[in-house]
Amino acid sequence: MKKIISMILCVAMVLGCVSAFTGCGDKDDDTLVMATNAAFPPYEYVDGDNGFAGIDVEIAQAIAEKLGKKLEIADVEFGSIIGGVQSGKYDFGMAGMTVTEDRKKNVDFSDTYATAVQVVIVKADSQYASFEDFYTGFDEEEKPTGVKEGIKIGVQQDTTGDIYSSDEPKNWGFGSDNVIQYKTGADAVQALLTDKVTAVIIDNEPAKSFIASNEGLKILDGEYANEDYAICVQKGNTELLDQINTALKELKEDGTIDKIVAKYIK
């Protein structure tokens, strides 16, 4: 009986490695596995029957080619990317990801490959002209003192838009009680269209994509936050990080990244 149980356990372990192909130490050395959340146009999205597309997808493909590797993309929830990279399940994460001090505790980041701006989307007939209108007033240091009653902010869970807006008003947040988290930016925008939230905070380029595909929305004047995008790798994996940084440097110098960005952002 013990031998049978032992055999069953061995088979279970083998099957576990097959189902989690990137987490059992037997990765294909010729393949780089990129974790992303393909619901963030124009950086990453699913292009019908053509598969994955977007700025991050094409830059990642160019990096893989520089390293003589095949690129494999794992489309996962944004909030699981860092954990998957941290555990070694994925080689790197690339999903319009901003470098923050909290994230740097768990993963290492490459050099910046793009800059982004957080903006606020509202309905076209909104009474608000700026996100500053969401606050009740400001102190002598011109910091917000409170949030107006009824203000609800929609965000994609675990993004910097979520982090910033969930902070206290004195830090230009709206308080976690006034923030509603959604799995994707598209879900947050849908909530705005159905009046479940007052506004959506998200990166500028995805915001423009959502505006273009949904009537009756607009972007408020002013930038909510500025940030840099980078690629995350497992903490301490200096070999891969150096390879990615070298590839990024070459792709910047030969104009490849500019061409990719120009293809998606006019």
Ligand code: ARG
Contents of the next structure:
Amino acid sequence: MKKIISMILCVAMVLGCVSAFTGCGDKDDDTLVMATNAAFPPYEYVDGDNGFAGIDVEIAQAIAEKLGKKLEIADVEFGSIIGGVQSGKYDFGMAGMTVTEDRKKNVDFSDTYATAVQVVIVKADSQYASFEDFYTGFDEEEKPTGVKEGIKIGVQQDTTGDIYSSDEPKNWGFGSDNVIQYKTGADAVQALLTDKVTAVIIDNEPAKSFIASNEGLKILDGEYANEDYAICVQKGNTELLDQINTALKELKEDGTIDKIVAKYIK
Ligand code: ARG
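Requested next: the structure of the form predicted in complex with the ligand (the form predicted alone having been shown above).
Next comes the full complex, this chain leading.
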């Protein structure tokens, strides 16, 4: 009996070794590549000498650690994250990314790890008190009927701020003609500072961060949209998705996520 067991162990070891030298032990397996757009503080940004920083970056690091993998970050345009995850170029996308029905057609989302709201940033001396003031009027169902002359909304291209604002007024958008897309939220904010747009629509925490680092801006009262953030993986990659969800659950339960968030959001 002992002999048989030791033979089985031997065979298992040999198989284990072989697999370590073929395919399964290959370098990519030790690394998780995260696609992000690191111009979105406090979720992800480039921090001078320290490289990438932010809530997503630290949560991703904690997940990778739990999975026994190294984390590699690819800093790309926000709009190319989903395509790259879908094609397998990146293992997952984490970028303060809102779960939407449209995006769900192309990628699978993890459990939510944060909630957010889209808010409206204007110049401190703006004549507008709320985004409702950008509309000419409302119909019997209280839906906007048109957009005031000259209103221009700045957004980061391909974000939900862009998608919602570009919709028609009757769906609470401002019409694509009145929306100007920028590569980053910071670029949109620069456009606001130089009066190229009336307002910027962006997620609340980045909005606060942009307000703190630029004088003469304010966030209008009222929430333009409510959202959930999640990590996306290639459609059908249930193995990685389950691993991520398990890690997220543990990190939520043991207080790691709260600790990371508290470090960045005071
Ligand atoms: N939550 C918004 C969205 O999913 C904006 C995310 C932008 N993220 C970034 N890292 N630039 O569309």
